[in-house]
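Just one chain is shown here, as structure tokens, and it is the form predicted alone.
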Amino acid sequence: METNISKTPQAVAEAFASHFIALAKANETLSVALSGGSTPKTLFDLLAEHHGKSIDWSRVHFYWGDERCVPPTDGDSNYKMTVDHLFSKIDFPEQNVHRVLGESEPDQEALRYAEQITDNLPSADGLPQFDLIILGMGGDGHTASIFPHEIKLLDSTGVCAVATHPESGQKRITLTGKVINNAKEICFLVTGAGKTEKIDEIFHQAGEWKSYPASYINPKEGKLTWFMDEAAAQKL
């Protein structure tokens, strides 16, 4: 596990953007599972405004690590956020966008999306393998849409699962823990003082760390990097 600590959330986005560009240039094709949240939004703006023409986007395929079960025009949609902050600003091939159909019935969509991922990605150890998965971490220690009350999804035998937000009850489609940990590379993007305590517990295996799904993200053979700002990492 590696850490990359920057001064501000903007600097975190810049550090990861440089890493992403290097990966995109080094790989003939790049399969990426995206995350929602404020830091990816900043990252997408940065890529669109400063690097939109420096990447051969035809070689990049975007998926989502999780998605809310809402239409693609809904303000809660991770897909819509990506469209607004990245796709609408660059020349990105439509066929390389593999979105979760959040408007569909959740259980059926989890099966459909799992099948699409399995058909499109190479297999390793009997599971589809992403080149890169981008993750965030919630204030409760959740990642993707694997929440503490559904931590069993870390060990699910499926590629995708239906998750339920613990407060709103909103349904979500999420990659399961085994597929996440099967990736060639995983990068967390975590910013803000609100994440400090969880980061401290996870990194030092203290407190309630075993109840945080993010604690269990550790690729079997791949690379794991936490990109954080100084506020999130202040206790490391």
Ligand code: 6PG
Given for the second form:
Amino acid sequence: METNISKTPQAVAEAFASHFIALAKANETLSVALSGGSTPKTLFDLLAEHHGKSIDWSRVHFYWGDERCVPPTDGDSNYKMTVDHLFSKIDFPEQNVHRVLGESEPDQEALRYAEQITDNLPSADGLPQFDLIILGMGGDGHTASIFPHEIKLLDSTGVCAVATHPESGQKRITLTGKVINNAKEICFLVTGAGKTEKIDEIFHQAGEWKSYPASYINPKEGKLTWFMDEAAAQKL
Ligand code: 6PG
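Okay, that's the form predicted alone, but what's the structure of the form predicted together with the named molecule?
Okay, now the whole complex, with that chain kicking things off.
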């Protein structure tokens, strides 16, 4: 496991963007599962505005590590956020975007998306293997849409599962822990003082670390890097 600590969220995005560009150049095709939330917006804006031509986007296939069960036009949609901050600003083959159908019935969509991922990606240890999974971490230690109250989704046998947001009750589709940990590479992007305590507990295996799903993200054979700003990493 590696850490890459930068001064500011913008610098974190720049550090990760450099890594992502190198990965895209080194791989004929790159299957990447994106995270949602607010942190990736800085990265997507940066990629779109400064690296739109640095990457042969036809090599990159976009999936999501989790998606809210809402229509693609909904302000909560991780897909819509990615369109607004990245896809609307770069030239890429539309067929390379494999979105979760947030507008569909959740249980059916979890099965459909799992089948799409399984059909499209190579398999390792009997599970689909992403080249790269980008993850965020919530203030409660969740990652993707595996929340502490549903930590069992780390060990689900399926590729995808239906999750429930603990406060809003919003249904989500999430990759399960086994598929996440089957990736060739996992990169966390975590910024802000709101994440300091959880990062401290996870890295020092202290406090309530065992109840945080993010604590269990560690690719079996792949590479794990935490890209953080100084605020999130200030207790390391
Ligand atoms: C989502 C994300 C989720 C996110 C964390 C961190 O759909 O919300 O995939 O796992 O990465 O909640 O979100 P922020 O980047 O907004 O802190």
